[in-house]
Every structure is written in structure tokens, then in C-alpha cells.
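Below you'll find only one chain, the form predicted on its own, shown as C-alpha cells.
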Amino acid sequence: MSLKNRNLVTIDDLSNGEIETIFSLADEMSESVKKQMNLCEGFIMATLFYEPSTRTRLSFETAMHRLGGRVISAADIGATSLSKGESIADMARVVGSYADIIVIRHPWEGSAKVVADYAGIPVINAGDGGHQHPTQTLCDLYTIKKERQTIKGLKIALWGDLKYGRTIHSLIFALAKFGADILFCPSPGLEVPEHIIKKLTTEYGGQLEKFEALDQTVKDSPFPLDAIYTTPSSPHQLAMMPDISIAVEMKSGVDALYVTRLQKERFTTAKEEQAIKKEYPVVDKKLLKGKLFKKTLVMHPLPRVDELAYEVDADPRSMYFKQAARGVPIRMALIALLLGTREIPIPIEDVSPTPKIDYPVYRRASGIRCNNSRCVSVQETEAKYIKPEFKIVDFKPLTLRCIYCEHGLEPQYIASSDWHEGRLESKKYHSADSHWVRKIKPGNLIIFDTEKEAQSRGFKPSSYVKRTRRKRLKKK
């Protein structure tokens, strides 16, 4: 098994074994930097950053430049063709042409997926707007199995912005992937996006406790907790006897404390920011003088705002610069691997841990598209050449998972392209909650966002259509 010539969009294209091996080649590197100069000479990455960055941008760069490969670069999206309507495709088409490997950041949900598909080189995602950031993830991994020697069946909390964080987004899966326990401790209407929460706790086997079964002490407590997920490999005893096996987990205190900053740049009027920030969480000495904290690594991806107290640097327990160094040997790791100029064995599991399910994918020009309005399929210029895409995750009730933001919807009217019985007047549309959701094969099945969309299509609602609306008629 190898990583050349792969992309690295989300954090599920790696294996835990590869992931192992970027580490372990990430310590090789570390500590021969100059003896790593010739592994890419030759070869050009382009860095493609149309978000602000500082540490992502300079430490791929870098890492780059230790392999003695060169960098060509575009950082602003109103000096490049895209401000003019050029599509992402296209894009990544010519800058494809130009280098050996490209890097980008872009703030559509998405992207990176896009330049994966067109670009006909490895393709390495540096966040994607608030969707993920796996190469940050890869970081924070290291760091914690640096410090603690392994990541299986420590507590992890997750703490601020968990709902456009996109570095929180990909380390929740991660960790699950790896066995941890999470703590979600977000800041008020900043909790972690409910499609989010259904990947988790449908794929990856562990079980999700939330607020309302959490032991009074905790919730009392100067620690915002508002759900735990636990492991596979950790007895569920939470929905058994939550009061009890709370108090006793959170007796052996927190392995690592998450912190991420307000993502201001996701929010879409200053109001809503400004009503957020009021209420979001600091970690401060005061804060880890606490039990829970003894022995807890303060990690944040960076930049900080306010949320992570200056007088913490001190501390022992902090660990934010040491991510940031950190970053470049992963990433000299990963480019090395990706490039195929290093080569090394890939442990492979005897167990995988997270089982890849084999979706049935719904592909249809018409009909249904993404709902969320930061998806690079929804985008005027790139629903021009991007046909709607999802994932069936389940039928009850119908739910689709897009494949370019993740996002999750739940439609409201289905039908069949072969009419059923192959007779005109058999050609309707059903409620998606109807038994013909189950019975249409997933080949054959249409989805609609509306009635309107599915009589445009020529399609008559069924006896159950008329019978739900006259029922929603008579409740009003």
C-alpha cells in the first residue's frame, strides 16, 4: 500500500496505519532536517491560499523548500482568474499543468474535492471554509501521541467554536478513529452541526450522551460541558447509570483541553457576532487551577483572539507552539509520501476501527441540491459544471450527505424514473416518509425539494401526498 498520487481532502482518506506512518517518518524527519534536502528536488507545489494564513501557508512552504523542491504561490482570489468567473475546475486544470503537487485554501465548503477531481495531481486540503482541515488534525495528533505516547482511551474536550471550527470537525473523527473520548464544551449556539453528529455516532460505533443525562455536579461546574461521546472500546455505562459513571470519569481528569477562537469570518452579520462573543468561554489560570486540569495539554490550532489567555504560555501544560513547530516535519512527511519520494511500510490494521460503508450514491442533474449556501456546489460559477452529488446515509427518515460540504438534508418528496410499472399514470411523486421510499431501488429513485419541482417534471402527487396535505390543512 502506498500514498503516492493520493489527495488528502478529509481526514477519512487517511488509514490509522498511514496516519501512523506519516508520524513515524515525521520523527525521522525531525531529526535529520538537512539530510531531507534532495527527496524533492525537482518538483513544484503550488500553495493555492485564498483565506488568510500564516502558519498553514509558511510551514507547507517550508517544509518545501527543507526537501529542496520550490513553491509557486497565489494568495489573494482578486489577483487570479477565479475573480474574473473562472471556475475551480478550471483552475485547478492549469495549475495541474504547472506543478507536482498542489496545496489549497479556499472558503467554499468543498473545494479542495473539486481541485482533487480536475487537477490530475495529488491535491492536499488546507481548509475548505468551515468543512475541514485535516493536515491541522495530523498536527494535533502527533502532538497528543508526543506527549501522551498514545491517543486510545484519553478524554479529549473540545472547547469554543464547534460549529464552523473546521479544525474541530476534522479532529472529531479522528479522534473517534483512534479511540479517544470526546468532551464537547462549546460556547453557546456554537455547538457542533448536527450532520456532524450523525457521521459520528453512526460510523464510527461509539455512543453520544447529551446535556440533558449529564451529572448535576458537572453541569454546575466552570466547564461548559454539553455532550461526551465515548468510545467503542470504553463500556457504555452512561445511559445506564449516567449520575454515577460521569462523576467517575471525570474523576481521573481531562488528557487534553481543545481551544479554538470565535470564527468570525463564518458569521454572517456583526449582530450575531457580537451576541456570541459575549458569552464565549476563556481558559485562564483561574480555569486550570481545577481538578479536571491537572495534568491537561492546552492545545490550540492558532491564531488565538481572547479566548486562550496570555498568562497560560508559561505553563507546562501548553502546547500551541510546540503544534506549530510541529507542523513542518508532518508536512514534509506528507508531501515526501503523496510525491512518492519516500516509500515506507504501512502498518495494516487487523481490525479497522471505523468499517467504510458503502453508501448508495444519488446522482441527478435536477431535482434536489445542497442546502447549504457555503457549498462549492451551489456556487454560481460551479453549479455550471457540478451535477448535485450525495450519499443515501439512511431511509428512515430519507437522509442524503453531500459529497462536497458533508452537509446532511432530509428531502420531502420522492418518485421513481421507471414510473413503477412503466404506465403514464403511474408517474407520481410520493412524501419521502411514505413506504415507497424503501421500496423504489436507490437506481431508479428521484428526489424532489418541492412539489413544484416534481409536477415541473411532469410527475402527479400519489393518494398519500393528497391525504398528508389534507391533514396538515386540517391542523391549521
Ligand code: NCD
Given for the second form:
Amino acid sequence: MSLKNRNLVTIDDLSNGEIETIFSLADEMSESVKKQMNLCEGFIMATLFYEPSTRTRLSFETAMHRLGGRVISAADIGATSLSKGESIADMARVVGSYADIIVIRHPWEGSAKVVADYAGIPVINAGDGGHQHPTQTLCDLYTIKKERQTIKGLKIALWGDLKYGRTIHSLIFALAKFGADILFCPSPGLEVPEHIIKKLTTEYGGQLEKFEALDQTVKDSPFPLDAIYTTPSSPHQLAMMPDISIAVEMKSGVDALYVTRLQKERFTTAKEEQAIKKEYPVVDKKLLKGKLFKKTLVMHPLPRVDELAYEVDADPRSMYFKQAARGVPIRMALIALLLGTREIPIPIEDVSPTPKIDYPVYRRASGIRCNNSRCVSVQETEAKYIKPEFKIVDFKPLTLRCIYCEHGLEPQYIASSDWHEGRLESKKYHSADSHWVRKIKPGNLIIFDTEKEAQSRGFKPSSYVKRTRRKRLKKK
Ligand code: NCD
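Could you output the structure for the form predicted in complex with N-carbamoyl-L-aspartate, given that the previous block was the form predicted on its own?
Entire complex below, previous chain first.
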């Protein structure tokens, strides 16, 4: 196994063994940061940051300088040809012909995947909108591992903006991969998106217990616990032992509290932001006095705003500046491995499988598109060349996952491209909840958002559509 020439777009791109390899090389790098000047001599890294950044960009650039490489940089979308209407694919091709590795941050979800598809050199996602931020996750996991020696079996609480926080989205899957339990503590209205919960519970095993079932003692605490994910290897399976109260489950305390700021740049109106801001929970000395937090690592990807009091900085449990500092050796290790200037063979037995389900793929040039307005695939400049592509992750109800932003869609209508030797009377569309969804071979499936769309393509409603319409009318 080698990381040479690979991309890091989502945390799923790395197996546990590969993550451990990055950590052991980061250990080596941090012991001799100043002695690595020959490792990447002659290589160029392009840092393209089209959203604000301090830590991520500067630690990547420091890492490359420490490795003896050079850096070219574009940090303002307005100063690049993207503002003239150039597509991300064209930009990626061009930068790919100048540099040896690209680090990209961009507001559109799935944009890093497009860069990786077209650049022809290794690409690292430094944050694509609210989707993922896998290198921050490496710094977070590395910190937990350094402080607690293991991740398995720990209880990690995720706090604040779990809806838009991309560091949260990458961290959730990483924690599940390493066998930690996750406590979800969202600010009201900023719960983890449904498509992430679905992926977590179907692909990583484990159980999710929602708020309603939680013990009253926990509900009444200032700790805004909303749900608990227990990994399959957890000794306490809540769902299997419903009579065991959460208070017992929590007796060992919280191992890490991962605080995040309100991602205000993802809100569409100031009014919406103000309403949510009022209820945003704050981590301060008073909260950390609680029994639950006696040995808790207080973490934050930074920048902090109001959600984490400055008074916590002097507390030995605070970890956030260490997390940020560890960004340099982690990124040094990652760059050297992706460029192949350091190759560390990973024994096959250490490569614990990242859960992978071979979902059928749905890919048609026209028709259904991702319904996430922040997805790269629906932007005017990108929709000209990106073919919508989805994984069919469920048939009941029919659920698609966009391969770019990973949002879920539950389309209502389907048809088969194989309409019985071209006989017009059999050119019918059906409800997606009819048995046809399994009968039509995935390769022949045509999926529509609306009946209008099906009809505009010349399909007529089948009796299954009429039946569903009748059922819906009755319900009304
Ligand atoms: C995070 C990000 O950009 O997502 N910052 C970082 O990279 N350390 C977190 C944030 O901005 O809130």
C-alpha cells in the first residue's frame, strides 16, 4: 500500500492503517522539523484558498517550506479567472500543469472532487463548503491519540454547529472508523444532516439513540445532548439494554468535547443567523466543573468566536492550540507521502477496511440533478460539463446520494429505458415506491423529479402512478 499520487478529498479516502502511518510519520517530523529540508526539494505546492483561512493555509505552506519545497498561491477568488466565469475543471487542469500538488479550499460542496478529477496531480481538500475538511480531522484524531493513546472506546462530544461544520462531518466518520462513541450536542436547529446520519448508521454499523429516549437527568443538564451513537464494538449497546439509563452510560465521563463556532457564512439571511445565535451553547469554566468533564480534552478547530470562553485557555484540559500546532507535522507527513518522497509500506493487516458498499450508480447526462443549491454540480459554470452522478443507497424509499456533495435525494418517479422494443404504449413511468424500483435493472433506470419531467420526455403515467395519486388524495 502506498499513498503516492493519491488524493485526499474525504476522510473515507484513507484507511485506518493509512491514517496511523501519517501519524507515525508526523511523530518523526515533529521530532526533527528542521531536518527535513531535502525531502521535497524541487517540488511545488499550489495553495488555492477561495474562502478565508489562517491555520489551514499557513500550516500547509509552513509544512511545504519545512520540507524544502516551494509554494505558489491564490487566495482571492476575485483575483483569479474563476471570477471571469472559468470553470473549476479548467482551472484545475492549468494549475495541475504548473504544480506537483494542490491544496484547495472552496465554498462549493464537492468542488475538491472536481479539482481531483481534472488536475492529474495529488489534490488535498482543505474544506469544500459545508461538506468535509479531512486534514483538520487528521489533526483532531492525532491530538486525541497523543493525549489518550487510543481513540477506540472513547466518548467524544460534538458541540455547536453540527449542520454546517465541515470539520464535524469529517470527524464523525473518522471517529466511527476508529470505534469511538459519539455524543451529539447541537445548538438548536443545527443538528447533523440526515444524509450524514444515514451514512453513519448504514455504513459504519453501530446504533443511534435519539433525544426522546434520553434519560431526564441528562436532558435537564446544561449539556445539550441530542443523540448518542454507539459503535458496534461498544460494551454498552443502548438499544439492546434500554433499561440502562444514559446516566450510567455516561458515568465514565466525556473524553473529549469538540466545540465549533456558528458557521455564519453558510446562512442565507442575517435574520436566520440572529435567531440561531441567541441559543448557541457556550463552553465555559462553569460547564467544565461538572463531573462529566473531569478529564475531558476541550478541543476546537478554531477560529473561536463566542462559543468557548477565554477563561478556559489556562485550563490544562484545553487542547485547541496544540491541535493547531500539530497541523504542521501532520501536513508535512501528508505532503511527503502523497508526493511519494517518503514511502512507508503499510502492512495489509493494518489496513482495516474502510466500510465500502458497492452501491449501484445512477449516471445520466440529462434529467435529475442534485437538489443541494451549494453543490458544485449545479453551479452555472460547472453544470456545463459535470454529469450528475449518484449512488443508489436505498430502494425503499428510493434514495440517491450525490457523489459530489453527498446530499441525499428521494425522487418520486422512475421509468425504464428499455420500453419493450420501442412500443410507445409501454413507454410508462411509475411511482418510485412501486415494485418497479427493484424490477428495473439499475442500468436501465431513469429517475425523474416530477411527473412533468417524465411527461416532457414522452412517458405516460402507469397504473402505479394513478394508484399513488389516489392514495395521496385520500390522505388529504
Ligand atoms: C475550520 C474550517 O475552516 O472549517 N477552521 C479550520 O480550518 N481550522 C473551522 C471553522 O472555520 O469554524
